[in-house]
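What follows is a single chain, given as structure tokens, in the form predicted alone.
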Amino acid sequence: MTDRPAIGIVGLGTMGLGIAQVYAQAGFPVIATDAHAPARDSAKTRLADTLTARVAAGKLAETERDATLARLNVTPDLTSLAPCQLIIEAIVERLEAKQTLFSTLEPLVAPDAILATNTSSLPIHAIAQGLRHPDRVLALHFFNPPPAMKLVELAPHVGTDANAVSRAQQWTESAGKTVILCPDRPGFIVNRCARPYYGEALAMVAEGHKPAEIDAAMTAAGYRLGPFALIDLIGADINLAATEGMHAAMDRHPRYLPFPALKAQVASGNLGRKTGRGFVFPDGPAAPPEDAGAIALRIEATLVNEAHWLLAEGGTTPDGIDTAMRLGLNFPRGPFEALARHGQTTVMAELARLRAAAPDALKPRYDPAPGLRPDT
């Protein structure tokens, strides 16, 4: 295995160009393309602007900038990706588009070349379906912006070759990323296990709590951003789409319910930072309410429970989940660390309390996962 194989990137939007920067800056030759000519034509200029800003800030040497730019070769033709041992697509989030791209690439590259998708919402086994070598397909899910975010979720499907997983992990770790293995399940780790952070906060709004007070409770508990500030940062529309996608993928289980308050926020057009107003943006922080500790316990208990449901499905570990949540969302602790902090008895009692108080349609939301219950 060569230390620095050629890396292919398909899609030169913000994510694709950011991923190209990650590998090029780490010394990998990168061959990149985009079906959209303006994206190709502007790619080097956009990357040069990004790197020059880092030079001006004293964070990057001019020689490093020039070397990084020299390693990026932008091409109009997919055939130019033939030498690449790892190709990462960052194109539109449509299953058919990704299947078509990989079917086109497959005969152009070596049989053991890895075809990786940056998706976080589509099944990897479905993307691999119909290929002659489906064992080469996996997900490398980078977080935005890729150069700054340390976490990469690596999700193979059940038929992915172990050597492909090993090589993709080694090359991506050598590019400075923390790679966490996760199962080919909806949302992987971070987007799946983050649902209760938003969902339970929205459930409390339905019960009469104020978003600013919920956020204040979570920041008092050590979280950098409360759930509503995080929704405002991401965009309420983006958060709703992710929640609805998860709800559908998980057979409409109430743990992933898109709550009316989120739908109403999207309908209002106040989507967060990008529109100038959201749940809590641009208002200043509120003081923590008297029940701040109870609010934090409630949200963390549901985070713990969701993590155990994912763990029971296989393909990951408690440490992997904790690391992913800390790095992917800047949480002060992962759900298994939160469990150790509160204790199993306290978490189970909180879930039982929530289940008893919930309307019948929402009671299954608080059913404890296997492995969390004392009898499992």
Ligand SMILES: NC(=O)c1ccc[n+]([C@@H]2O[C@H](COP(=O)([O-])OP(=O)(O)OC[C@H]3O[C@@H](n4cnc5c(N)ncnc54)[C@H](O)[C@@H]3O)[C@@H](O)[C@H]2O)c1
Second form
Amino acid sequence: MTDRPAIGIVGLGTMGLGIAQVYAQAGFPVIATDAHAPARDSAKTRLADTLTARVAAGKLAETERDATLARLNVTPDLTSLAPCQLIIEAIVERLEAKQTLFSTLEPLVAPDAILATNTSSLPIHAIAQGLRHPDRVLALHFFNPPPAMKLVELAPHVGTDANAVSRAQQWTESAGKTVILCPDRPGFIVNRCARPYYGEALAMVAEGHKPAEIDAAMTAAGYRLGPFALIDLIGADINLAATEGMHAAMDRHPRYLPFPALKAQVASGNLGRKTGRGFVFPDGPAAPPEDAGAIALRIEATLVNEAHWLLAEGGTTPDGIDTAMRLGLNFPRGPFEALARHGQTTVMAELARLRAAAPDALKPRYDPAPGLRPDT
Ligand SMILES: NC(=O)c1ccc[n+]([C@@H]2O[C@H](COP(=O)([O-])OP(=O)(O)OC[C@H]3O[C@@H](n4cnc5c(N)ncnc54)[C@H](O)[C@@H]3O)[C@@H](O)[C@H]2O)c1
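Coords for the form predicted in complex with the ligand, given the form predicted alone:
What follows is the whole complex; the chain from before opens it.
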């Protein structure tokens, strides 16, 4: 296996250019393209600006910047990607666009070249459908911004060749990333297992708790940002779209319910940092409430439960889930580490308490996942 094969990138927007930087900085030749001429024409300058800022901050040597830039080859023509052994698409998030791109690329590249998608929400098996070699397709899901975020979720579909998985993993690890394997399921690990962090906080708001107090409880429990500060950072509109996407993809299970408080926040236009006001932004931190411990236990019990539901679907491990949640969300501990702190009996009792107190429509939120058992 070639140590540093050429990597192809299609789509030179926020993610594609960042992913190109990751591999180019690690010594891989990168051949990149975009359907939109201005995105191609500006790519080198955008990368040069990013790298020059790092040189100015003393974080990168000038020689490294120049070598990285020299490794990025931008082309208008998909056929120039022929020598690439791994091609990553970061184009528009539309199934037909990704299918069309891969079926155009397939005859242009080597029979064993890997076609990887950076999709956040589309099923990998659906993207692979219709190809002559669907076994070469997998997801390499980078986080924004790719150069700074250490985590990459690697999701094969059921028919992906094991050799394609190991090559994509090895090259991406040698580009400095922590690669976590996960199943071809909605939201992969992070976007799915994070849902209760927001959802349970919103359920508490519906019961009369204040967002700032919930945030203070979670920061007191070691989380860098509370759920509402995190929604304000991401944007309430983006968070609502992700929640609605998960809700639809998971047969509208109430564990993924888009709560009215989130919809109302979006309707108010106070989306968070980007609009100058959100659930808690720009107010300073509040003091933790008296029931801070109970709030944190409630949220962590539902995080533990969601992680066990995902684990039961196969394709990942407790360690993988914990690592993904620490790296992808900056959580102080993953759900299985949280479980070890509380003990299964406490978590099961908390889920049973929440189930008993919830209105009928929300009771299934707290059904314990297979694998969660009281301590013996
Ligand atoms: N932005 C994020 O935080 C984030 C995080 C993880 C994954 N993703 C996923 O990454 C992908 C790209 O997201 P982005 O935020 O970089 O988008 P973006 O809009 O910044 O960039 C997309 C680029 O793809 C180009 N493009 C569109 N259709 C094309 C086609 N058919 N062929 C070639 N080029 C095409 C566009 O001209 C544009 O430059 C999406 O699938 C998205 O879901 C985004």
